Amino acid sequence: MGVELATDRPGFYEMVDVDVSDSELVYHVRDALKSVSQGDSDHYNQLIAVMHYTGRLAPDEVAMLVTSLKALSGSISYIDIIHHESLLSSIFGMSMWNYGPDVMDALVELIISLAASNGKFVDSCLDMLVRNFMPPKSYLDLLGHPRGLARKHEVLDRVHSALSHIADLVPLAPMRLTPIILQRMPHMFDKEALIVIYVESMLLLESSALGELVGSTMLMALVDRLIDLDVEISWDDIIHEDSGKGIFDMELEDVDDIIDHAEIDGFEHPRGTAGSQILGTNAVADKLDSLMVLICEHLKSCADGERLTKVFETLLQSFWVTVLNAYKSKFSQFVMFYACSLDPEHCGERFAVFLADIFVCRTHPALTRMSAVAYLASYLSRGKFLPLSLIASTLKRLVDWCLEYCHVQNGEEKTINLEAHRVFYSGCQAIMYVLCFRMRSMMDSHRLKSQLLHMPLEPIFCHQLDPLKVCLPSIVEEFLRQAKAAHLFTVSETFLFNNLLESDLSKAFGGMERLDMFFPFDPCLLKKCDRFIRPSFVYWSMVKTTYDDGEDCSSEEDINEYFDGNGKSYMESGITRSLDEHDLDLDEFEYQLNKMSITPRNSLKNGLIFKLENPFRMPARIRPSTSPESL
């Protein structure tokens, strides 16, 4: 077999219409390589020039490049990392995106041969292949066209095949590959197309045979990148509501606006949800959205391939290390939510138990425990896929812990110390929040209703630490309204909260200044990944409360045993006592407010009277949350 070389470009072969056999070609290349050490670099330089052939190559130029690459593959033992540095640099600098299939195949063969021949070449070979995860920037516009997509598949198929071959030939290659991939990850401010195509290759590696060795690192690195993008999204890009509205009024969007956006988006938005209308055009959010779509699709493929259980453990570890305490995380946590929705029986329960274990463990830092219970409350409230039995059992764990805490704190403390009891308050608020969403469902089940009625809620909420006074007033209002309708305990018609911790309406839930919002699985506002979350998500508009339709969820027989001898429940007698018995240091309290997200800021300005007949409505969509760095 031979090749006829003819070209006008200066190159290794200064021949016209000359047949050169493959063996002769190899000898010519070897001579060129050996001549360098003897001081003769002419043929060597011509060989390097061939490696720089780019652009629209004529058929004879393609033939010259292909045969030269193949000849180099047959001359691997003659290549020296020092004497032939320029040649190696040219080879490793080649982009397969610039060539056709014949050149790609010859180049891949050469790269594999180099990596297998000498350990000194392994890192450079791996780096060259990883750089080919991405096309030249000038090629990005073509990725949206059939020709560009075809070239993408041609390149990436060969790149990943080469990585697999090298891993088979060089056992240490996967270990060397991981840091290269992490180092070459595009910056979060690079073009979205570059980031997306790189992440696609990372996910391909995770699901390949190499995934056994590098998969967990790939997933954890991707979650880290999600967080990097997430925290770059400013709340100013998300929240544009009227600051004069109350928080729950802001959450309930006008139905006409929702319908308009539903028509634009092409799918139906549940009544009372804003869909994507709050989050405007934002380049960083678009990148985050695209990456979350890729990861969700990957998780779905893992579930279909029965790999999700193993992958979920990596996600759980990444959540613990990266997401749980990440300040201002708004959307990244929904990767966990979606993974749990794919396997409620294992992953769904595993996540709930994981969060509850963190909360009740006294060895964890307070902020970590508070963040965990915030995630837990939001997760139990929003996961449509979660069985009520799991929600009830987890709720009981929270109640039992809070009750034990109350027993330990039965002293004569006269001043509420928010800093000292912040974990307790976060637990109380989590209980109330979950019951706002799930009380009616539990009351409709005879078994769960019995469990709920036997939970020691009154001793907790009537305790001298006054959780009803400290927790978010709107959550307390909704909880008490539903509790009254369910006869969970008896309450008076009107609650008079002296110095109730109420913010200036627009700041009631963190607002524009604090942003210490604390229900992390509030509706996701990202447009593209919404389709993965929405089918498994409970919106407030879907919740049937205990007071809906004026129905009474508990019979008199159910509740008689919960009254004291005077016909009053512990809750009634506890709530209606004067709150003035505590010497509340307002300055200290206000300082603590700035460190806790369970209480709104600027809340001591005005004491308000709340009536159960006209409580604030629960939100149809609460704005996305941040892990409470300053809880």
Second form
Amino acid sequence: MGVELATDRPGFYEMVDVDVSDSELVYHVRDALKSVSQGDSDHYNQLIAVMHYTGRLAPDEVAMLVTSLKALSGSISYIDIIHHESLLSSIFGMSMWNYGPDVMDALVELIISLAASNGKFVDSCLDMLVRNFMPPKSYLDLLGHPRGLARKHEVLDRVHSALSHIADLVPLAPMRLTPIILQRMPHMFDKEALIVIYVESMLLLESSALGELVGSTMLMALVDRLIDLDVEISWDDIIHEDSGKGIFDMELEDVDDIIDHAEIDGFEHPRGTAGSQILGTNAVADKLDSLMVLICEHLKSCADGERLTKVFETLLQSFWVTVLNAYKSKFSQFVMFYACSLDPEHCGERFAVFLADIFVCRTHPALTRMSAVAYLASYLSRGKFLPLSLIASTLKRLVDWCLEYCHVQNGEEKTINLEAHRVFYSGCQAIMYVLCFRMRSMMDSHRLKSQLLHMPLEPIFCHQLDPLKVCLPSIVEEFLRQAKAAHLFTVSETFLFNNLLESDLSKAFGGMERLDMFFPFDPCLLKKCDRFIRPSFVYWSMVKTTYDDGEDCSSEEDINEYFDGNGKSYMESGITRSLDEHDLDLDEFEYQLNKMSITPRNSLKNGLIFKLENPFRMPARIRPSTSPESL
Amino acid sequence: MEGLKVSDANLVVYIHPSKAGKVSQSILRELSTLLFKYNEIFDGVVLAYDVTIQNKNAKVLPGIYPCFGVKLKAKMLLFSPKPDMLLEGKVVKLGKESLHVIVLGFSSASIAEEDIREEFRYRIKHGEEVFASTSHKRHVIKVGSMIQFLVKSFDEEILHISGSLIPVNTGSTKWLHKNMEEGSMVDRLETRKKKRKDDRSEMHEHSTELLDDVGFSLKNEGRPKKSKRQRHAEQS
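Same protein, different state: after the form predicted on its own, show the form predicted together with the partner chain.
Time for the whole complex; same chain goes first.
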């Protein structure tokens, strides 16, 4: 070891192999600390040197480190924040990941004692523990191996128990912990493994005893991070399939099938590597995917522990503040979907009521209300776990609101200001969308059928404001078709309208944000978290429509059969692009195509007619990111 | 316990116009941000408040958001420990070098070894770490006991108190309360014993005092019962 004995007093190295009692060692350390202010820092520096042992430590080095740490724990009151600054920064700089359990225990004991002894050390102690949520960068690769995993459990167990001990001794510590955790959260461009392991600790805290105090902040910070990542996935990254190819592959029910059959649009990747590259090489999407998996697993454990209702309130609050007003969140909202699926009775209903409340409340801004009703419509349609009675009652609420709105309009206007009535139009579109999915099931139930037939739909849709002309044509078309088959109300056959014109009209009410084409719970494209969503998700192909009277395939297993036999006319994609030049060019192109098309309007088998709805691109895949991999 | 005080305060709370429909709620919300933080103006940590609205009329502050100021009268419960005050707290951690205490459930206090008087020695009794008094057998401090200690300093940011068990009137509160009334009596008994030992031959001279002693000892037997009753009365 080569420690020079400058004085005749035994140095630290010697102390270790002699039979020295703990208390003597403590006195020795205290002397070393005291002598710093008197100018003699030799032993003090030796002590600091011990703290800096790195790499694989020999047993006697480990023993030295452990005894030094224990001796320091016994000399807490002698540690001065100013005179012993270098010692303190060495201690706080230590990473538990580099040591074995003995050293970890001694270090944790020291940290807890430091935090409890003096208010000035609390922040640094908490900071040190939070930094230990993550291993040193060099360690990240080892995490995949069993040894790395074992070390991870050793460290995190101790870190979390240390935090809980400190909270017992210093009751206000959690208050100081929260900002430290938020500050130390890895940036979203950091390595995925780093983000994941930090978030794991955040979720562990949420379910621990400290969760009462810090849990809600953790969750809200996580949802914020989800949205940050979500926003980074640009719509361009989502590959749009050649419309001719993908029309019948309505939804990504079976990703593998689509990988086999589809061509990659505009990419030079060789066919063989397509499978691995389609979903998941976009780094940001990967991170989002992993985080969502973590949160979903956490929600599942909350549900098992009967805590979900409380956690859901925080999620709901977070949803309102962050997700609802984010510009067309792509996948983050599925966290809400999953939470609702875990507890349809309370959480499922709560979410629906919450969204409906926002829609009908006049004090919210129009965009918020439109966004809320878009979420509501997509949610009611896609949630397999939702009871029909809830859907019916929520529909009734929307219908009542729209009817009231109609009555209030005096109908003297010659030209309708679409933007002024956009909340109304979004409400109507929501009603139609939900009925496209649910009409058949409602008609099958005797009670709900009468309820539906009594709903004042006709006055709304035939009102002067003319929602049927303004709302998205494909939805209107499907709705009318089903309504006709169900004899819901009399529909005039002469509903001729120019597709493109209507597309403009719906653009007008949807505004720059194109909220007319926002279907937030369209199938999730993230591979890993999809397995949480899939069992509770209603795919369009599973839906029985009212004009399917002859078909007997109601089972979900017969998806393919059902599929081919019917020639779905309903365009599934809700994922659209914001208005930009590229869009307008395609508009032109599609319009030309429309003119050239010789397909008769009634030939719904091909569904070619709906190729014209340019925004209705298939929600095919997430394009591999071409941006350089972040460090 | 010292360190707690109730102050009257005149406050003005400015409320955003969007909260005009729920004024009381937003006042309470605003005031709750003061809780458990040291406030220089009040000179103490705000623990609780009781608010009454002075006037239904509020002055509107001109600006981008026309917030309106509601005048209030509040009674604030404040905690402001100063050096040399006596505080009570519960022991949560006990070690050879230090004692950790929690006061009023939110403030942490630590007492270092050198601030614990010589009378107390660290021992392990029945597998439990305690500080036991060498002069009074029943005076024991362990995890979970309530102790009374002297304030040395108070860190306002983290609300951490540095305490001391040097003065004689510090230690386990249970023992202190029990022995407070007997304190002076015990002293007298001790001095009398000493005198008796020294001057046995002068019994005659002390005859009156002996009589007093007898009377005293009779009274003494009655004492414990009385203090027990007193203790019960205190506890209920």
